[in-house]
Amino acid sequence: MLRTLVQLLGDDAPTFRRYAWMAVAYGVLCGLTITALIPVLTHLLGGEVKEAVPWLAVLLIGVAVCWSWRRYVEQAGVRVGVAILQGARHRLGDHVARLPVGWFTPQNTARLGHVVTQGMMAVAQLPAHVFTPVIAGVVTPAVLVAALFALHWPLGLIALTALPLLAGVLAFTARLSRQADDAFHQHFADASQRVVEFAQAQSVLRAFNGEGGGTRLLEQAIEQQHQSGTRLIWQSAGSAVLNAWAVQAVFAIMLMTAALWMNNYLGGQMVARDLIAIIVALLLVGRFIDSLLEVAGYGEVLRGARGQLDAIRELFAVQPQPEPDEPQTPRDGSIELRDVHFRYTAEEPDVLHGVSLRIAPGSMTALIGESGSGKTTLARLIARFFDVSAGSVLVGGVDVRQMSSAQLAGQISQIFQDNYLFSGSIADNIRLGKPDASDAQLRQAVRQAGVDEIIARLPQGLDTTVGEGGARLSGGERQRIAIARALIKNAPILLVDEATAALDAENQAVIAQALTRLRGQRTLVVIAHQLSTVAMADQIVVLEGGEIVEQGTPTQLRESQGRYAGFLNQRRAAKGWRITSAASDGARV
């Protein structure tokens, strides 16, 4: 827990130790003002009120001591607070961009976004308002226990005992607890993703609603949530009363063995020296449990925050992508895969099995296959999304990973089906992909991605905001902004991922007709199955299985009768479909 905190503060790790020695230190001087009260009241039960008296002011100055320090700890305690909040999240931030862009799933962002605001907020509210009580009521009971020697050997073994046992109670409770937290918090996503998906898809829902399944799937995810709510509030209550009976019973086999103590004076003659020693051992017990029993308080909130380093360990856990000392420059825009093999964990089968090719600078490569064929995979290990798990790819000769990122991401630029618009004008997100472009060259990306058209019919033109996500705009819209946007980069290769999926007609065109222009001005390569598309290309490889089945032009594939002009007969098969009772049935209505 400590060491994720120190890792997460990095070079602002000497203000969390200079804190903790601090904190420390004031749990030594709680416990040392504490056992100044034996020889206060023994010397003032004894009847000896001037040897009372030095003590007592002694005992004064250290309750005034400890005031003035548990200032000084909780302003260490907020500085270190506000060095996580400034710091450690552009240390994450730093961490995760040098992570490979497949690990950014929805899941991980969803995670990563979790982590960066309310994780790091609770995680920021530790030193000043848990860590220092906790650490104080760890450190005084130790120094408590030195005194309970000094004043009964047996209490003070129990006293000893008891720290490590009421420690494995602790972790044991928070154990049960975590794992209680960690269901409540995954129904709380799948609730909130209902919720979410229940405003999203009202029409769907209103169309095909029957015996209310439109809330169906919502009503189910909420209960679930309500059940582990449930759960994990039994369970911390039960960890809760755990832990303050695991300190109850230290507290009794304590008051047993005084009472045995004082049981040995009965019958006989006690001197009052002896009945001083059991009457302030008694009170020594009382701040002993009372310390214990403040750790236990925070034994929920020390769940909590254990739950939330966790989860930055975890990301701090994944290893970014080495990048190489000696960084090589490629070539041109080739590409090659050279036996490529690649799984996405070790666990998962392999996805690619010795895929081998070659795509020359300038030319158009089109892959199609089945869904799940590995195409996407192929296309993105070329951008080194991730690394392969055997094999090489190589841009403009040059191993991917030879190659710094930089250099990298300017040989290429990317269109995907999803592209995502960022709240701004038109240009501004036709710039993200050259920041520095001139006007010229922002109208001419315009141009050749058909945004002209958009722009022509919009009042304020390219200064037209978006929305956020690009909300205004409408798919086709949106896409052919994001293929500006790859334009007007420049890079010699483009990759282009079901960029007319979902698209209508016209969108379709315009987007064909761009990738025509660029044929022979960049290395092209393209995931698509519109028969337009992948007609143009200069080679076609069919995937199946995560292994190339096929490979040619479009006229080799199409005589060989094979994979390819299989495809080819299903998708003139499918726009020849024609319905032929239309009317018929208009003449019965």
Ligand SMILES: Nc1ncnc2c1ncn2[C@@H]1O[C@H](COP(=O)(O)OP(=O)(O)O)[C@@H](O)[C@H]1O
The other form holds:
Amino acid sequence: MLRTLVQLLGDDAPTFRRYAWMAVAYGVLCGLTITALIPVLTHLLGGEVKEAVPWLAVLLIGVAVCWSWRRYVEQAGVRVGVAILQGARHRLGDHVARLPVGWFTPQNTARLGHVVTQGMMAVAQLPAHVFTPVIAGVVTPAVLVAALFALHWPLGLIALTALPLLAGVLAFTARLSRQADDAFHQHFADASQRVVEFAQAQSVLRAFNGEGGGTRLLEQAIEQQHQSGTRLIWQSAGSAVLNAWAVQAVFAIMLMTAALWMNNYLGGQMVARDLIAIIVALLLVGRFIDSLLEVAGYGEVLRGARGQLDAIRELFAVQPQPEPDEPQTPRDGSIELRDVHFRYTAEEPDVLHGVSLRIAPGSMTALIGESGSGKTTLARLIARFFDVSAGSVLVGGVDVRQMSSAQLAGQISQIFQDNYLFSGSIADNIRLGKPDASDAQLRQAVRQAGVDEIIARLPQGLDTTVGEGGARLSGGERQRIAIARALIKNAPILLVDEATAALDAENQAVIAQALTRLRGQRTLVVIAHQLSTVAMADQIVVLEGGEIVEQGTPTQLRESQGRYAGFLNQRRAAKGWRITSAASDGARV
Ligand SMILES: Nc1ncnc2c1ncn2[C@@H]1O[C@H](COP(=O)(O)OP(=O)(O)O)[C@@H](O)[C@H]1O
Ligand SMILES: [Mg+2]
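Got the form predicted on its own; could you also share the form predicted in complex with the named molecule?
Everything in the complex follows now, all chains and molecules, and the chain you saw is the first one.
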């Protein structure tokens, strides 16, 4: 837990260390101040008022110093919190910025958002509000142990043994609660998913009169959630009770020891001095137990904080893409894949099995194949969304891992399915592709991507701001702005995923026109769904199950009567075949 915090703080770690030492010093100071009670009370109860006075002064000074030192420690804790919020967010940002583009799935993005907002906030509050009382609550009793030893060694011994035992009990109850917590969250997620399923399946359920199936699963999930929720409540209540019990058991044992101690004298010659020692010892025992009870009370809070820190640690554990020490410059717009194998995670099987492919600069390649055959994965590997599991990807004759990310980004523009718009104006969003673009270049890209039709209906034209994520534009409109962004970039390579569902007919036409215009000028790699696009290509690559099963010019493949020819026949038969657009593009397939 502390290690994650120090890692999170990076250069600010000394701030935390200073704070931690100050908190420890505070605990020691409190312990010593309480210990000063021994001489004060011993002298006072013994009637030696004169001797008590200097100790009383020490006690008063101790209390005053403790009190002001505590403010000081809390301020230091707040400084650590501020360092976490300022520095650690940047550090996390820097780390995340170096992660593979492919890491940014919706789930990971959601987790990141949660960590940056709630997680960091919770962690930033820890030093001032939780660590200070907990550290003091552990250090003060440790000092009191020494004092107890001095007064009566059996009491000291009990106190000394009690500390690790209590720590064990705390750790044990924390683990129990964490398990219950995990189970509850799991069942909660299950139940939520079932509710959504149930709602989505309503038409089916009603059509079939809704007996059995859907409701049974839903009821099971809710019942499970109910059970684990109840268990969680019992478990955390039980943990709190157990923690308090453990502390109180120690208290009881210490009281009994004190009673025995007193009993020894009951026979007769008990002197006032011994009685005073016992009273003072009981007072110290009370303070000892109070501190420990306070620590026990923070158990649940610490457990929650630990969960947040774990989430942060997991984020930092994701490996960034290594950058080369001596980046090499790509020579041209060629692309080559050499025996590429790729899997998304170590547990899953390969999705690409030994793909080798050469794409000449300025040529056009169409990737085709059934859904799930690996087309998108292949295009992502060229843009280094991920690193290959084996083999290599070369762009301009250089392994993409030997280029700086800026150099690779300069080589490639892309039109992919998930195009993101940033808050800002439409013009800003397009210029993102080429920040130094002239107005003429901007206008050209706007025209070529069909964005002029969008801005014609907007009073502020290109200066219209798009909402967060482009919420005020339709999906097709967002896509066109992204196309304009890719076109203005003018990189030697253009990767296009002609996403089926996300792309409307007009945008398909816009992309087709752009491809026709750019053909021969840039290296085009297109995941093609339109026959007209496929027919335009210099080279067609057919993927199946993560392997290239056919490759050649459209004419070669048509004549070889292989899969591409079969694909053509299928499309001809399908009523979705756009024979008109194919013909208007001058393509014959
Ligand atoms: N982010 C991902 N994590 C894990 N598996 C994935 C991911 N994306 C795609 N896959 C899997 O990789 C295989 C190829 O997918 P993909 O490249 O999207 O194929 P295509 O674009 O040809 O439809 C599929 O089996 C798919 O389930
Ligand atoms: Mg795909």
